[in-house]
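The data below hold one chain only, encoded as structure tokens and taken in the form predicted alone.
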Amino acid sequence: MSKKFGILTSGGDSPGMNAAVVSVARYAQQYGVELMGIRRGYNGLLGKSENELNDIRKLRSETVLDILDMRGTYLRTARCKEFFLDEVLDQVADDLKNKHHIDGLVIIGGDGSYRGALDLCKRGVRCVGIPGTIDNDLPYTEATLGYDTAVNVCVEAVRSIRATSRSHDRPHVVEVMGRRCGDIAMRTAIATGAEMVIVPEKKWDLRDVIKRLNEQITNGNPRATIIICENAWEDGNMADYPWREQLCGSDECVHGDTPFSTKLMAHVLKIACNAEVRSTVIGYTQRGAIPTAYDSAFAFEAGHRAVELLMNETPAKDDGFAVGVQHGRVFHTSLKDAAQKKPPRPFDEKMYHTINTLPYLPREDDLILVAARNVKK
């Protein structure tokens, strides 16, 4: 009897995502399968649109070989909090087996796409997960589709910033996406040589930022780079810093609930340094960017196993696959396992204090620099 699969694509779009979709199309045809598209995210098993081919299509080779440098996700995707209550994953996993008779689901996505994976596992519908976040925030497996390419998005950002931040003698605050994971962060910090680096893993203080800065402006480096992950806000201590107050009377308006951010901390490193510091958000170009040729061959990869696997294998009860990687290879695992939280990715504790406490070694012009910096005060 012939075969039918699903395939998706949920949460964040992430590089590489198409380039997954192509390979498990590939796949597919090879083993004779059928393979239904499912548009925007877990909304598509949901039949909203009036027109079911806007939910549900076949994906034919020649619709989807062109698509496998795309940027962006050819299925669209989507955020659906409904799909996690019990009557409607109850409803979608009977329309699944009873009404499309899909045998099994490939899921693109992060960790909120696991879990509504392992919550139709749970009602016999055989899914396997492929990492699509460009967060990297999935302990199980090293890597996921999309880290690689936004980290070298920010990279070549943060040496264009460097390039013009040498031509003016002006630090920069530069915020990297990342959700609550910081290895986004660490990497184009290593890569490009950055002075500083702060991360949701750890507890950081305003008044260290603001020493780290004014200890490399006083060596000779008026130029040095500060990475900040999206969400470090959270752990930063500002609360004992007079930020507010000092902003006042700044060309800053803010007040009793202005949140911090990066655009803020630009203004008060300016002020407390007495430096013409500036701040860039690279945002979402992270996640629209063409995959690098890493993320295209994962995802190569991971599309082939993720169709042997819906093939070959059969998963403990209520249970599927997770694709990953380990030791520098692809590999599955339990998807239970993969979905869960902990324990977390170790953080490398060395590497995050030797960037931020590097010293920096002044050359000649640099030198002469601090002279004419101390003559003027």
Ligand code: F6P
Given for the second form:
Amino acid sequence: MSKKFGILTSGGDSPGMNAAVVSVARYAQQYGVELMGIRRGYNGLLGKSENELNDIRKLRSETVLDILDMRGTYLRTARCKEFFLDEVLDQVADDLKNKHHIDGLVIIGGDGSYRGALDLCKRGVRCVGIPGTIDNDLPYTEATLGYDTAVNVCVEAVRSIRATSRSHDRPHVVEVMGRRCGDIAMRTAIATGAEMVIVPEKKWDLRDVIKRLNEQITNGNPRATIIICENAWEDGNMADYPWREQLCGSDECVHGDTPFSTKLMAHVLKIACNAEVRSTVIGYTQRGAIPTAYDSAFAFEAGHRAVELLMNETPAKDDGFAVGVQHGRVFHTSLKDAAQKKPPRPFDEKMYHTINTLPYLPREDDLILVAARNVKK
Ligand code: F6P
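Please could you give me the other form, the form predicted in complex with 6-O-phosphono-beta-D-fructofuranose, since above is the form predicted alone?
Now the full complex is given, and it begins with the chain already shown.
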């Protein structure tokens, strides 16, 4: 009997997901395997739609050829709230095997999606994961699908921000995505020459940020860029700095329970450093971009590997496979290890330290500016 595979995208969409779907469709066709596209992530497996055909549809290579360069994910995506409940997982696994007769499932998503895939493996469904997330927070792989694109979007944005910052001699705080992983922030900071980076991996203190910015300004750089990863607020010590009191009477109204944010940080720095600090949150443009050549090529190779694994390899009991990048090459490993973030990846302390301590080398113009400032004082 001929084989039938399924494919879905899950969690936050990431650039390159469509290219991976195209690749799986093309290689499946080459092997004579029927491919079903499952819509809206794991939700599509729950049979919630009135018409089930809406959720699980045959994917023809003619259809998917057109989506190679499409932004977002053609299959749609979702974060499925019920996908950890035993009764839901039992039913889905049973449906996949006995109702849809699907022999293997390709899951393109991040760590939450990998955990769901592992739960299906434990119920006898053969799964292969392709790491689709901009966050690069799956340590078993050097890169996740969409990470390179997200970094390029951020670099492009920060270059523009630094141009306007330079024009006005203003510091700027820029927030990037990454959830609890500072890779997008670090890579963007290195690539753009940003003067500071704040990431969830490292505890930090608002007073140090103020000190560093003041040093930059004093040394003739009133246009420093601070890159912050979206969730790094939890790791910062803001308590000892009287930022709420300082903002009283300023144009920013702050209540006792107002959480810290990029915009607030800019206001605090404005007052603490006497500078016209501005802020930008790059946000979802990082996810909706056209994949870079790196991500498209990775997607294509990963899709090929996923089909080969489902055709030719048997995973260990209760386990599946995860495709990734190691030493610059596509490889595969245990889904169990990948989902459990094994092996852990060490944080690049040296680079973090370098970005945050590199002194500014003033130009002639800067020295004139510093002199003028000193005269004003
Ligand atoms: O995981 C990808 C990601 O874009 C994170 O960087 C971000 O924190 C999160 O998704 C946002 O999720 P949502 O689309 O649910 O707002």
